[in-house]
Each structure stands twice: as structure tokens, then as C-alpha cells.
Amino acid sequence: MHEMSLAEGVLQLIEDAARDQGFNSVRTVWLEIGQMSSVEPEAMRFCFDAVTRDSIAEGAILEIIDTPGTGWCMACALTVPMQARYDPCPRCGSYQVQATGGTEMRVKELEVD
């Protein structure tokens, strides 16, 4: 389960930017995901519970806003939905098709005290 290196990952993002901005505890957390990104939300809110306890961010809501996937086709020449990554493109059938958009994952915004 790669979520919960992921949510240990977004919980020091949360205590870095707690240093540097001067807040004490976190309320929510905005997290962008990529339909195509290989995160699984719901684990990546069991992952995010777990590792916030006794931290700054215990008790924090995790909103999760889903990304869709995006790719650009090679024989189109056009920006396309995918919802995999070696799906082929929607449009001609073509599997030249390179991912531009929705494998990522971000923290988008922090509400704090």
C-alpha cells in the first residue's frame, strides 16, 4: 500500500509549511488526485487518518478532488479523456497516445488556525 508513504509524505509538506508560515493546527486539506495517478482515495484516507494522529494535522478533514486524465494523441494531434494510461485514444483508436494530465497528485490547499 504505497498510499501510506504518500500520506507521510503530505502530513511533512503540512508540518514544512507549519514551520515556515507560523500555523498550529491544520482543519483541512484540499488533495488533488489523478484519475490516473495509481492513488486509491479511500486507502489514502485510511493512510491519512492514521498518520496525522498526535501531529498537527490530527482530526483534519481530507477533502480529495479528483483530477480527470487527460493525454495528448499523436495521430489527432488533439487533447483527449483517457482514463487509463495505455488506454488507446477515444477519438481515432490510435495508442500513440501520451498522458498530459491526471497522474499527478497535489495538495491543493490547507485550511489552518
Second form
Amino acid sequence: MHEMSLAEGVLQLIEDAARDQGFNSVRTVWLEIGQMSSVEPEAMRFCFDAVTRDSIAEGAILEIIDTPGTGWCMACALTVPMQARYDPCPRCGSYQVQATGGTEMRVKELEVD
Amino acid sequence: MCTTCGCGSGETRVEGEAHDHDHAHAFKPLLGQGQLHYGLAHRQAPGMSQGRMVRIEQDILAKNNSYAAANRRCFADRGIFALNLVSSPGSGKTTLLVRTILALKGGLPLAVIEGDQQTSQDAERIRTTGAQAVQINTGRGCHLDAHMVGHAMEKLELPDAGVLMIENVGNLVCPAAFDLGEAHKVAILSVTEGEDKPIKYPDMFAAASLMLLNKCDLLPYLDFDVDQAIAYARCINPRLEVIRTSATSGEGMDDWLAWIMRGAATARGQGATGRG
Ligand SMILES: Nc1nc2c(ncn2[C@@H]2O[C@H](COP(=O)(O)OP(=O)(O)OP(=O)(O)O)[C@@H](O)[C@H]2O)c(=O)[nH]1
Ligand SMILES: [Mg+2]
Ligand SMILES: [Zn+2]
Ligand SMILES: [Zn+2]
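Next up, can you give the form predicted in complex with the partner chain of this protein, since the form predicted alone came first?
The complete assembly is shown below, putting the previous chain first.
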């Protein structure tokens, strides 16, 4: 979805950090994108390149760390792996599963000059 | 108006005024002369020293979320009940709003923020009722964000303890992720869209507190399975409230109006406590 606006969000965070920490260019950007975050990594790469053109992050390498989906099944009282946000529990089939991991979309770290 | 931020974004237009901001380019001069720009391959270049590492650890939507939090504080302080109406294009958001405003007339002060990619037709439709409306055109943007809504609020003279209706861009996907500071998202699903939409576009129905199942006057002509649609929606969001409506026949309007009145009363109470 809307990777364009998300890529703009990434650039805003980079620009804020540049203002606070005084750097002039960005070599690498590490993003953490959960498997259940509904962000398509390939679309994100494409949009990031488009959005960062003529910016402080132009040409920066985008490293995407993908974190696996996990959920808490109330019926099993266990943490279970999840493929998609609204999937049933893979052990018992219950829909009472609360996503606990893999929903993040976060800017983790930058390598800058 | 509760916040001043002094910037805008991209192609967004609030009532036709461009709202430029240049922060995307603010650092460009620093990149100028004498600064080597290596482009994509630079990190692999042998012998290159490592750059400085800067920890960020922030959600990509952090910026939007902070604008949304500011809007929410503003609404709370002023006892304003704000709703974010989300749906696919043409589900009947504007028609429902017009009917709602006419029914509420005199009761509650109400204003509307209209979001569409282009045209101010929907804001004009709202103004024919006598209510205030501000049109936001998002250009290529497929959803409203909290920053746009904060600026649109500056153009409205909504009295304290009023109701703010925000009609989002018709899109079942993106508006789900962008908090505007509203009290609730209201998803409108029209019966001509098919009962499977809640499971095909789950984020929207997961984010909503209320679903209006609209165009129910057309049910006799369709195969639409109302119970299945509601079951699908509650599978995604067990707490979802549902009201069957028709913006043309008026079915369900009383329940919808009562729902708004209850929310407005709660918001007013909180605002009074905050101001008190
Ligand atoms: N039969 C019937 N038609 C409706 C109803 N509500 C809206 N419509 C019709 O549906 C069409 C779209 O309605 P709008 O109110 O413009 O829908 P919208 O959701 O605001 O559309 P966008 O802003 O373009 O996303 C219009 O032709 C309306 O007359 C309803 O309850 N029943
Ligand atoms: Mg409309
Ligand atoms: Zn989008
Ligand atoms: Zn289970």
C-alpha cells in the first residue's frame, strides 16, 4: 500500500535527524519491515529511490530487515507463527490471535557522513 | 487552531491554495561543491572508511502520528467529536453526510473536511446544506494525512463542542494506516460492492469502530448476503458496530444520528473537564 507516502515518511525522519545531528549525506538506511506490516519491500525500494532524488539521501543504499510474523493465540496460550495479520492460529484454527511481532515499519539506523 | 507548523506538502491543495514546502531540498546546498557523491555502489568500494552510525529507531509513520496526536489534543481540549469516514469510491459518503447534516440541522454545530484527489465538488455539495466545508485536494495522494487535516482545521470556524466529519479519499487501502486524530474511523460499505470486501481489505475494517452498510434500499435487486458481510467484518474486528443505512430512503438514519449524538456528548463532557 501507499509506499510512496511511507517513503516520504522515511525521508522526513532522515531530514530531522540530519538537522539534529548535523550530517550532510546518507550512505545507508536500515529499515525494519515486519512481514505483516503490509509494506511491499520492492515497492518501498522503488519509491525510496524516487522520493530521495535531489535530497540528502539521494543514492543511499536501502537495507531492509524483515522480521517474521508472530501472534499470541488465546486458545493455545502460546506464541505462534503467522503469515498474515488476520489468519487463524496454525495450531488450533482459532481467530483469537493477537499479532505480537512482524507488524513494525521502522527506521532503525543510518550510516552518514 | 491549536498548532502551527509552517509547512505543507507536495501537491496537496487546501481550498485551491498550494501549500509548498521545501524541506526535501533544504540540505541540497550542503551537498554542493567539494562533496563527493558516490551513488549506489559506494559502500562496497574497497578502502573506504565507514561512515558515522546514527540510531533512529522510529516508526515510519512517526511524523504523521505526531500531527495526529496534536489534532487529537486540540479536539479533546475543545470537546470536538471528530469522525474519519473511509470507504471505496462511490459508497455514498457525501450523500450520507448531506442527509446527516440536514437531519441534525440546528442540533449540533458541524463542519466537514472533504478529501479528494481532484475537484471541490464534494465540498460544494456539503455547502448547499449551509454547513461549513473545506476541500483538500491530495493530487496524486491516495489518502488524507494528519498534517493536511491540521491545516484544514485552520480554515474552519468550528465552535467548541461541535462535530467534525472528515470524508477521506475514496480508497479502501491507504487511509487505514494514517491516523488523523479522529475519535473513530467509520467504514462505509455499500451493498453493490460485494460481501467479501471486509476480508479482501481487512485493515480498513480492523481500524474502524462502526461500519455503515449503505445503499440497503438496493438489496431487493442484488444477491448481496448481509449476514455474511457482517460475519466477515466481525471476523476481522469482533467489536465492530454495524448500522444498515440508505442515504436515499433514510433507513438507519435514526440509529446513525443517535450514535453521533452519543459520541458528541462524550466528547463534550471530556472537553468540559479539560477546560474546567
Ligand atoms: N441507491 C442508493 N444510491 C446511493 C446511496 N448513497 C449514495 N448513493 C449514490 O451513489 C453515488 C455515489 O455517492 P457519493 O455520495 O458521491 O459517494 P462518495 O462515497 O462520496 O464518493 P467519492 O467521494 O467519490 O468516493 C451517487 O450516485 C449517489 O446518489 C444509497 O443509500 N442508495
Ligand atoms: Mg464524496
Ligand atoms: Zn495508497
Ligand atoms: Zn491456537
